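In structure tokens, the next block holds one chain alone, the form predicted alone.
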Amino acid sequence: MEIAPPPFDLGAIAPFLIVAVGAMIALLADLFIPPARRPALGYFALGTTLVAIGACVWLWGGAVPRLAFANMIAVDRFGLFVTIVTLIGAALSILLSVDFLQEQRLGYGEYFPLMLFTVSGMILLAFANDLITFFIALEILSLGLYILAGSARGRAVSQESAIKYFLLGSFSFGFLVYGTSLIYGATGTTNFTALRVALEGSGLTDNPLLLAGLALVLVGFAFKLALAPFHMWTPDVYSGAPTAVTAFMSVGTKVATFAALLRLVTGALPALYADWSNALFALAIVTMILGNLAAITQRNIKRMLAYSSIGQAGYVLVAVVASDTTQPGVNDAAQSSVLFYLLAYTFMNLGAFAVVVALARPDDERLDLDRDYAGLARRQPLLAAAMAVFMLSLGGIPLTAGFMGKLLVFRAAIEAGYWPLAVVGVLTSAVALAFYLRVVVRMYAGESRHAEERPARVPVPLAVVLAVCLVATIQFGILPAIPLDAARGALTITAP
């Protein structure tokens, strides 16, 4: 008997194949390529994303949305507008990377190779629609960023950041397997669109089963998102690895991990809108206020900027327990905010841990608010200009890009009736204001304890991602339209 194998709709998984394509073209060039030219690695894999980027294009403009390999993928726009940002904050990080590498010594040739491995990750979970799907792309993601966070062998801190990853990851992946076989067993299913039928019309939604898988399945979504009381690893995640690799971790991974939530709570599980938008609600306020407030004490500036993005995800959350897909109107709002603020949070988050990269010497990364940042507007006036611009953007200051990502979920959080949302959020922005406005204040106020030394060395590609960083920052605070509408143009999350 003839068995038909199933139809491959590569064209589809574009951007994942060439990605993952240049991830291992990449690791095999590396056996070939001399320790002083690697480097060049950077520059192929900063090629790759590009090229992926322009598949996404290409995609955008023709048969989507479609589902592909059994309904197990769902190319639509959302997620390629979710994969373009993705690509954005690795190319930019990849540029980050190339002279950091060289100057404190960690040029190893499987940087480049790992990087691209786990951005094709996040471009399988921008586009995952089934749980399985899912599983891969999330192990795909963490086990490269495992190994990125202790790439600076010689440090004890990376090494230790490393293994509190991989440990804590690996106790979120049980939550996430545990909570889709109880899924399963009450639905038969794992597939998203599938689930979405199984549920509508059905007498499944009081299935304590079903709560409790999606209860723990939240909780795994929870500790990759560093989301309050499931955030422990992140400060000292953040502060162990290179600062490189973490600017990187801060922004790849909540792009695509919350488009994958997004993804399974309003494409998949609609019907259990009221069970999820209460522990989201919950999760939301306990994570705004924990971030921001704890963020407050912190004197290195990498720790600080950890609860900093704690708190930035609490925001995010707002506009997701808002999506209500029963008020059409009211979700859209809700989930173009969603995607407006990971872009704005790529460009303002990414610019920031580029001056703290352009700072960073061989021996000593300069993370001391008090001592490395103090007067640091006598020393590297433009430095200290565009650190400011990304501390007032990522407080919310208005002619910024933060400022603009805060007031559409806000918003969004008003029409959809989630007004305590709003309130909490307004207050916490003020108290972030706080130690955004230190750093500033440090910068030009404070007095410098590094009068005799030389000035830091900014290279071309770092500046790059400075200017690029800084002028999306002020770009989307002034007319945010552009980007506005491509978020708006980005909502068509496949459903059945």
Second form
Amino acid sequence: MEIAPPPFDLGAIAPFLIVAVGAMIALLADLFIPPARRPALGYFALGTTLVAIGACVWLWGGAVPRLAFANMIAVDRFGLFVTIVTLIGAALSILLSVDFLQEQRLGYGEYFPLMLFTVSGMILLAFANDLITFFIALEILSLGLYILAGSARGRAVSQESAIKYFLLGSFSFGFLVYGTSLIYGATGTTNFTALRVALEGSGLTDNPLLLAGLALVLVGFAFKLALAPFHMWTPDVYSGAPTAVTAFMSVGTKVATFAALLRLVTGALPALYADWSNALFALAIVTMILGNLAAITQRNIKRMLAYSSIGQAGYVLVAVVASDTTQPGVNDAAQSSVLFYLLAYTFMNLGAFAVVVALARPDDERLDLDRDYAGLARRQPLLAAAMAVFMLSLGGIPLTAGFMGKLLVFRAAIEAGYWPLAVVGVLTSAVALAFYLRVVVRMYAGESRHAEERPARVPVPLAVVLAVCLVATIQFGILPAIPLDAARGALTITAP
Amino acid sequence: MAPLAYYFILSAILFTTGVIGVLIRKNPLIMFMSIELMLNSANLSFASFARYRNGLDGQVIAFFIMTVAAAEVVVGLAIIVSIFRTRASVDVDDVNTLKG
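The form predicted together with the partner chain is what I need now, so please give it after the form predicted alone.
Full assembly next; the chain just shown is listed first.
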């Protein structure tokens, strides 16, 4: 008997391959490069991500959508859009890290290879069309992040961040895997395409095994996306990890995992819309309220940004809930707003973290809102102005990317008939302004504690990150047409 | 052969034991063992469903999960050892510099 091997469509996973191979080369090169030249590895990693973005653009124009590797990978514009956003986030995080690592004496070592491996996991996650591919990708990205979170080995907070992230991350992985096994038990498949076909018009939609599996998988997602009430680990992990790593994981992980969630629920389980939309509806409301309320009391900027990222995830979730595939118009608006919001979030959140990185000193990370941010505008007017823009954008003030994102999300929610979500969203955004604006007020009105010391020098790579994030945040707020058209063009989740 | 339900109930009991273990124990090593229990309950569930459905994929998936679990052990133990080196204790109640 002859068994035909499935065709090897390596071109379909070119971005993943480029990043994975780049990571291995960087890992090997690390052995031969003298310590003083290690920053070169950062630029190599940056080049790798840029080449991968090029590969995505090439695929975007090529023969997409297509399924590859026995339907386990779906290469479509949706995945490519998310991959490009992830890669942009990764490229900016790498630039952010080059000088930060040196200044904080963190040592380069495995840092950039690990970052690239993590990015390869995120890319695979964006293309995963099977629960198996999905959880392998999720694990590739998580394992890298556990180590990166603990990469400041001597520091107690970094170790604590790593162990908490690791235990909670693997715990949620257990839920995902067991949930997957129940879905497999109920339907006999783990493939997204096959699941959709199996569930359409079958009597399976009331199957308790299937619903329990869905519930467990959603719990796993909620942990990974830091949705309340599964968010307890986030503030500790975000504030303990080195700031550059926090910046990276707060954007990349969220973007890729949201893409996987959207692909799973709309691509594989549209038949269960009533079930998952109700569950996510409740999660979205709790997440928006808890994330934004808890952020108000924070005095540490990294903890505040951690809670803020929980709140932001709540807004994205609103649009996921509205993705009802039976109403194509509503679904398109909802999914394109998810993509747009993720893109806008990447720039504004990375920008805010870039300012935190710029202020850090070797002996003191300068994280206290009252002590270190007061009077910043007088000492470092440019950094303060940049931070103000990012805070206003995260808060959703008009003429910023954050405002456009919120507008699209809430409009999609109302079109889909979920006006309670939109109401809660608008109210919590108003609450959120309290802590975003507080940072701005501190910077412009407070008295500086560090008035006598020389202002921090902003290295060139960091300045580039700040400039890119600033331009994107304002540009997407005033003229959102380009990214929005791209997002609308990216809506074909492969469904052959 | 015992009916499918027996295997399924056993896997559910193992999974629940794992979840409770993670939630109530304070030692990261025990918590970690409980997580392994959760993953292995999924393996049992995959293998028994695959046998029941006469398919092979469920059994193959069990191997994937074992591989992932092994990779997790490597990273997890490394983190725990590095904590033990600096603090000479791994109780999660002692690892509390950051307040949730």
